[in-house]
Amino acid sequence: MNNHHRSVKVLRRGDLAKLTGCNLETIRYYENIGVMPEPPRSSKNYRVYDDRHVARLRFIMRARELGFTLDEVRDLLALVDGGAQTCGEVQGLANAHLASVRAKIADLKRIEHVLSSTVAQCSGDDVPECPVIDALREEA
């Protein structure tokens, strides 16, 4: 018997969601835009999944968990997907990508400071006046 192949699990789409947690629209959303592979279709034209397809999708579902968009995920499944990625080409990705999360950071800590700011000055009293509401109506 030979045991160099090792033997393909045949999953459905909702498989598939259960297995990595990923919502059966998203699978199918996934699909429609390229990410994901369309799947093959069995001899009663049921989408035939398996651990490549898992493995993809969970690649993808890390990648958007760490806030890339589906653009960098792409641009990362191209390298991957060629199989001549160097880690220099993704280290340029993830440091663009990382350049962004650290603008989002300070932009976050600039709304953090006004807000808190701002809701330092109110009284909480049962009254009218009320400084949120006043600097919402400033113009910038």
Given for the second form:
2 protein chains.
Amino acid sequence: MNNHHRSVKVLRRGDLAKLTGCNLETIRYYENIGVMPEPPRSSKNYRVYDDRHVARLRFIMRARELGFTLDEVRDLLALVDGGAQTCGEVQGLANAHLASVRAKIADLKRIEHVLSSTVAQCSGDDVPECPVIDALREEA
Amino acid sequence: MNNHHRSVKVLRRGDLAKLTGCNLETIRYYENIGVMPEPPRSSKNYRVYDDRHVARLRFIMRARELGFTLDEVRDLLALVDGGAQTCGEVQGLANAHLASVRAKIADLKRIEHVLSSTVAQCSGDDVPECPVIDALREEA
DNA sequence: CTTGAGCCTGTACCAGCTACAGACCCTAGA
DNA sequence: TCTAGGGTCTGTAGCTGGTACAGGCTCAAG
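Please could you give me the other form, the form predicted in complex with the DNA, since above is the form predicted alone?
Shown next: the complete complex, the earlier chain at its head.
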């Protein structure tokens, strides 16, 4: 109860980082590239954040966890900020992203298949002959 | 049959690029970072390649297609160049890489699951309420 | 003899951060 | 009151795996 002469505790960059788990420098980076808004500054030029910044950063971090690129995040935020976003528009972006996620999975599965079946042929012994090396050397 | 007064046609950087499908600039990049050896130079300072360079570059490209990082490629090449590589050593590297591929697949599948089940709840309509946006806003 | 293609070099750029140097600023302890 | 330590500010460099371009040289064909 000692903050009645300290006004409401303001959030500085480090506080925002701790609250969200975001790296301190990343916050500034997001501001530079325009996905986080420029916050107001204190008299000593410190960035001052509030609840909406916390929510915004969490939104961004969740989108990143879902593999959205920062460009896609910008698009999502533009829709949300526009206020008039529609479910259809968002669904469009999400579906496009989903397609690219599925493409990556397919690529990796192909790689996984080749690698695992090749490694399975390895003797694992102390000999120079190795199916993995052979596969990499193979004449196409 | 007009090359008997031209000696054997030498491979220059562009030829190597065409033969392998590798980007011209990437060849120089691989040389800079030490995965391709510095080739001999012609009198006019042009790089001169031979069959072993072609094989080397193909090896690198196949390893990259299998998702090996350039660091891992360097390790593979060091083993091969050492001449005394053993199947066991190569298998070790390949298994480590396989594990990271599988980890990536698991990550992407988790993402795919979250995304697809969320998108499936979308009405797709011209309304502002959207399950995707809700998921991104969600208080953890 | 000119024009175009190829090669040479160094350097800048992309995503998506991360980290560091060199200034400030502020608070707590001696 | 001084000082040590933390925090913050700015700009900039580094990472991976390339890609691309400018400005200069060389070479062959027309």
